[in-house]
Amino acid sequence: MAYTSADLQRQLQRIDGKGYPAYKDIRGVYMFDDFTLFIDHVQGDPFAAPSRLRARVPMSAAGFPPDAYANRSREIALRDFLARAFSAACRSFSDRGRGSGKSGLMAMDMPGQEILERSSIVITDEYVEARFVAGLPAHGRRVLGRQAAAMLCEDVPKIVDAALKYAHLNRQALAHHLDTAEDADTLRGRLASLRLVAFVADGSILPRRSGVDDRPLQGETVVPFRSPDSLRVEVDLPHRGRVSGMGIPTGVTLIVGGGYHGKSTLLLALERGVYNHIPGDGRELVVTNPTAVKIRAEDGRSVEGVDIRPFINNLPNHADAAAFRTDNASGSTSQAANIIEALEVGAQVLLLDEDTCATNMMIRDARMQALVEKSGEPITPFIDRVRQLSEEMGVSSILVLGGSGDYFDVADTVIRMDSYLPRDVTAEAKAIAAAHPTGRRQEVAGAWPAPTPRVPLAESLNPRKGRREVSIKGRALRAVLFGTEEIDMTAVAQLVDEGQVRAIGQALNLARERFMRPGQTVPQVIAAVMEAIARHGLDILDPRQTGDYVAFRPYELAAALNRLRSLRVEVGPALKTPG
């Protein structure tokens, strides 16, 4: 049953001064002049998690033209723009001086530099809906009904009016936001036909302000990106028209140069290039193949049933490398597992920085080969598999290197960063390799092994904690709290929003409940979860219709599953790599 805004105001005045649980009486649906307010959950205490609300505006009142959400790219960008507007409006009207605890808070998560699908804003042909939280005012644990009435019946309508009405938004900024996202998606979609894995537009600003501030660095010392002529590519985009920039071809690409010249800065931009960026970010037209995955060593992680034979075999303890298990992986075994797990769910581009990789997984030089013969070394370094990945499996690699010229022999493209500007030094690198042979022997023996499929067991995922059947939370970008377990996500570099971490936790439970069946392999389970989200939206993760969730990629979902220490898998006979 729906009530009026006047009913809500009377209810709040009636419970003024009563114990805080009296707020439970206002849960329901209220019709305002041009929007509907849903009070879905009322907090039980002023210090508890705030109440959950939704404001739904009919499209006839919101007034957004169909062109603003005409395709998936524009719809996601519009939702992102409105989330920013609504979050800013909430901050303007929040009054934390309205009482105890979270009293007076009104909030929606503020997006960062990336444009991502969010459950906080929903758009259909019929309506626009914002999902937010509010701390209902209290003095001690007594209801402040009159202040709550001002908050819900006066401030919320002003927020809705400012953030969800097309007529009251900056139309030029909105159009630029939508066009920027659509151009980036168009460009990313053209990479394959151009035989590129990434594109960095001329004029891009890659450096960030700090390790905790992802906004673009500013000042006279900032060097705009400029492509070397030999790698420059021009493309026509729907809104920006013709743009030029550096195209990184498929195959094996090295990014080299001295310290502090921009190698890792470029790689970080490529890592984030799987996402669209807001106008003014500096990386609006830095785009990467959407399957690109950052790989690193990760000492101490658990590994469950992973076929690491391409990199590690003939282990001295007779461990089965085709179904390798450990609770405490070394740098080399963790990096090997990270590569195989990324390939398992379809990664076509691997991004590596030698600073975060295990040295013995990257290279074994001629002197070490002479001292320790191959029969005594179970590790096949990445240098001896990288061309096989490219030529046999169609997987490209981009590597940041500062210390190993041996990779010149296996590279297709070599880019030198010099004071944040790239130079194509491929010919120089090849000439150096020819003039100074290292004498190292390639250590690959035979073809890439057919992978051993893994079937995850649903009973090994337990979201229960105490009396709660399901307890799942995110801890910033660091961890998923799944039942009594903490899944360490600190090494999963391409997570950019806390809402992704929360969503991944819920997606693991969805996989456990619906898709982990006998015979269903890890990539099949991950694909089923992603298809369900694509079909039904992020709301499939949680029946409560909250604004807590942000879209994620299958690679980060698989990373969380693989880092769940309780995970158990069945391994089967080798299968051919899916085409």
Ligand code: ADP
Second form
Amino acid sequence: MAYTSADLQRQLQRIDGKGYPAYKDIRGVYMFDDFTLFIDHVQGDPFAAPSRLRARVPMSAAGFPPDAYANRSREIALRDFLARAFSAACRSFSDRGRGSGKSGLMAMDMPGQEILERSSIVITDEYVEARFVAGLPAHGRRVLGRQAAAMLCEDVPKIVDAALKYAHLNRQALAHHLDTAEDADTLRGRLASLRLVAFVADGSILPRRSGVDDRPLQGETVVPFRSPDSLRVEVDLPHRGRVSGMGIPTGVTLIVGGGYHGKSTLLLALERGVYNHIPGDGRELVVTNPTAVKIRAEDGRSVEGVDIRPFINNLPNHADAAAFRTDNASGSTSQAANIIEALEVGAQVLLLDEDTCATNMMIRDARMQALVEKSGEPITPFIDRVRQLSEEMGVSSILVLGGSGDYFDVADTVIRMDSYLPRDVTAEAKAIAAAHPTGRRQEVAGAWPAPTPRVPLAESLNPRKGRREVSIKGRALRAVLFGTEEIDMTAVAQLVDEGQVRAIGQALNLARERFMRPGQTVPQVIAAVMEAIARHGLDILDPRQTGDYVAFRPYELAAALNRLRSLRVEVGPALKTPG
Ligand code: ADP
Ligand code: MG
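Now the other one: the form predicted together with adenosine-5'-diphosphate, given that the block above is the form predicted alone.
Everything in the complex follows now, all chains and molecules, and the chain you saw is the first one.
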């Protein structure tokens, strides 16, 4: 039996002035003129988490041409565009003067500079659906029925009209949004065949307004990106046509230059280049191999059963480097674990900035080698593994370095940032390397050791908190709250949206419930979660069909698992394959 918006209006009038729990009666489905309103969850009181609603518009009324969601790139970009429109419309209709607590609030998370798949907008051939929250109005703890009716029966239809109907949206802006995303995906997809790990288009604007404002820096002082001729690559894109820019080849790339010349800014743009950006961002055509992972030192983190032998051996106190465990990693061991864990789940590009690396993990110069013999130093620095990574493992590295010229010997490409503009100084660096030998000995002994597989134990993940069987939350970009544990994500650089953090928390639980089985290794479990999401959408993370979740990469999911202090894994010889 279907209710109408008139029924909802009558219902709200009937409960006007009653105690707040009377709102529970409006849970249900209501047919409006040209959409359906689902009131899925009604908050218990005006100060509780707001009520959850969905507005579903049939495609016949929404009117989006099939071309607007004809492929993954365009569908995600369309959903992103609608989320921005819906969020903005909610803001303009939110009226917090409507009573106590969250009364009058209407909201959907506003996306940032990246275009990401979000569960707040769902599109199928049949309909467009927006998921949002509302604070049902109250005076004290009494229902304000008339205000609620104005919100739900008058304002919501206006929001739906403004944000979910093709005819009322800015068509040009929408087309540009979709084309921009499709071009970026196309460009990223071309990288491998061009033997590139990243591309930075000429004219790109890399610097941001501030450390807390991700919009492009503005003003006359901003220097648009311009590729050195020797690294310039041209690519034809479906919408923009031919674009030119700097291609960073596979292999080992150094970004050098004096302090404050734009090195870290370039690397940060490359970190974010795994995502698409909105028109006007300045990084629309800055794309990076989608598996690129930013690596840094992260002392204090826990490490569970990670084979760090490529970098660390012969630890004092007989710690096992093949299954290294600690509750409190040092700078170098944490960085080693970060690298191995990224490789474990398939990273093909590592991004490192000396500002955030452990020096002893990066380099041991000739004098230090002379003073402290190899047998007294457990660390094999990155400089002695980076070529092997490239040649044997097919893993490229991009390093920001201002301090150590020893890396000239192992680099394929050296880019110097000079007043924010890149120069190709590879030949110069090689000539200097030949003229000034470092005198250091390479410290690698033999091939890259076959990694020890790790099998995560489901029982080591516990989402319970107090009486709640499952309690999972995100805390901005900083932490996943999983049961009673707070997983520190502050060193995981490539998270850009709180919705990703929330989704990763749920994904850990999905992994625990469905995929952590005897013999299933970390990369197998992570891949199974990603595949389930690819097949069923973000809703597989939460049966409540909320708008809370944003797509994430396997690397960030693995990063959360690896930082869970309760995590226990079975390693190496204990490993049994099933069946
Ligand atoms: P480095 O890592 O070489 O020390 P940064 O990348 O941190 O330098 O950049 C130093 C400052 O210059 C930052 O405030 C950054 O916003 C600014 N900056 C970077 N690139 C540009 C550019 N292309 N135009 C204008 N300012 C820039
Ligand atoms: Mg820097």
